[in-house]
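One chain follows as structure tokens, the form predicted on its own.
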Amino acid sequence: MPQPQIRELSPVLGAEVLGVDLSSRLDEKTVEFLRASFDDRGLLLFRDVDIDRTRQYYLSTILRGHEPPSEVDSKSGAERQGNFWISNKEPDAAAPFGRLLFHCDGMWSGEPFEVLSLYAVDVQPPVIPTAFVSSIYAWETLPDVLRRRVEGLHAEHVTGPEYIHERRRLAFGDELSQPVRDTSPSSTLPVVHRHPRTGKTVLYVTQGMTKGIAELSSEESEDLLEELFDHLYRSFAVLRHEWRNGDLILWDNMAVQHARPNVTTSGPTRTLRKIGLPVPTSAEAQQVQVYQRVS
């Protein structure tokens, strides 16, 4: 049986996993390998796989540090996710059109997703890619002068571009996806944020969901955010994934931001199946710690 290996997708983040059969339950050694690779690289890619929503949920869950779920629990968890699609063709799918700026799902809620995964069910050329950046790498390489400016500051995060600064909205014209919502929840968190699972330091601001810096005026805030975004989204730091059918990507939503160019409903089919797992509750986190100590 081949030993699992990874091939780095860029010097900054991401790895393609080789030598792992996803069709059956994974042994403890393989699970440990995948968790370590996930925490190190922030994003894992499996190519040419054929999996259902239950298997996708199982794989997403094991990366969180939980005891691997049973088949029954995986099926139940997958069913709770519902028919969650990112698609320009499927009825009632999320984000059917528009450009998505870099963001972390749910960062506005105070209870963001911990692990996200997308599986390419049907993507047709010319393929619209998904782009990723590492907020951990951004902090590790942030110039000292910017570090000193952001330490101790807090950022307010909102549900999308309908609430961000006008400068950003105008920069992207009519392409931005701007969903209409009944409410406009937000959360305020430190700009220099501690990752809840790994303890690594994260530069926790995003182009698409950070409204502004709480301690600064609107214009001062946007000036500082522009500097941070210029650093975060440097071209060499961005991983762009060109989808093909059978691709599975799982990423750490607390450490990795994602975005995409403009998608239209009249364009080529782009249907991705999504699984999103929230940050665990306090009780769940304690269970994870116990499992990690004994495994």
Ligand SMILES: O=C(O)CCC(=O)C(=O)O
Given for the second form:
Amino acid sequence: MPQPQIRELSPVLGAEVLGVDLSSRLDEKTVEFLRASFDDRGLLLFRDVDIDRTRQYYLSTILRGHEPPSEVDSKSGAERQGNFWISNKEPDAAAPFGRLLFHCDGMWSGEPFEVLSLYAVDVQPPVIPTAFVSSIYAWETLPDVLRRRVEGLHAEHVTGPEYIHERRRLAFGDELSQPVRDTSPSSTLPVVHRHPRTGKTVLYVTQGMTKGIAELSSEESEDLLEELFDHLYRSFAVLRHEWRNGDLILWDNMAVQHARPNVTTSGPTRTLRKIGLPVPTSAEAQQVQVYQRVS
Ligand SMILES: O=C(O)CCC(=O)C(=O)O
Ligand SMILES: [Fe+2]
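Right, and the form predicted in complex with this ligand of this protein, after the form predicted on its own?
What follows is the whole complex; the chain from before opens it.
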């Protein structure tokens, strides 16, 4: 039996896992290894795998630190996710077109997903990548002057590019044209907070979902956010994943932000199977999930 190993994907975050057979349930030692690697690197990649939605659900669940679900629970858990796709071709898929600025799914709802995963079912060239950055690394490397400016502040998070600051929105022209929603839920959270599972400090603002800093005027807020975004998204910190069919990526949605360049419905097929855990319980979060299947 090959031993599980990881290969770092960048100096900052992410690891490819080698030597793990995903076709059956994992033993305790392998689960421990995957959890530790996940908490350390924030994102795991498996290549050339052939898994169904049930197995994808099982893997996402064990990384949350919960008891591994039984086969029956994995199956019903996967079913509760419904037909959740990120695709420019599948009917009723989420985010069928447009650019997605960096965000954490559900950060606007007070019930962000803990673990997200995408599995490349059908991705045709030229491939449109997904980009990732670590909000933990961003905090660890944030210059002291900026740390002092953000500590104690709170940020409001929203869903839908129509609600972010105009200066930011206009910079991306038409590419942000996701459909307008009929609700605009938001949540206000500390800019600097502890990751609920690992206890690591997170710089919790994103270009795509943070509307502004509650304690500052709109312009002051945007000036400060621009400085934070320059730091968060500097090219050294960004991991760009060029999808291949059979790639499975699982990431920690509260530690790692994700984004993608523009996708068009007339462009090459790009179909990714998605799992988001846990499924939100509040009616508001579910309503938005069902309404638009937005990220
Ligand atoms: O299309 C992508 O690359 C990412 C989509 C996304 O934001 C998500 O799956 O939450
Ligand atoms: Fe997303």
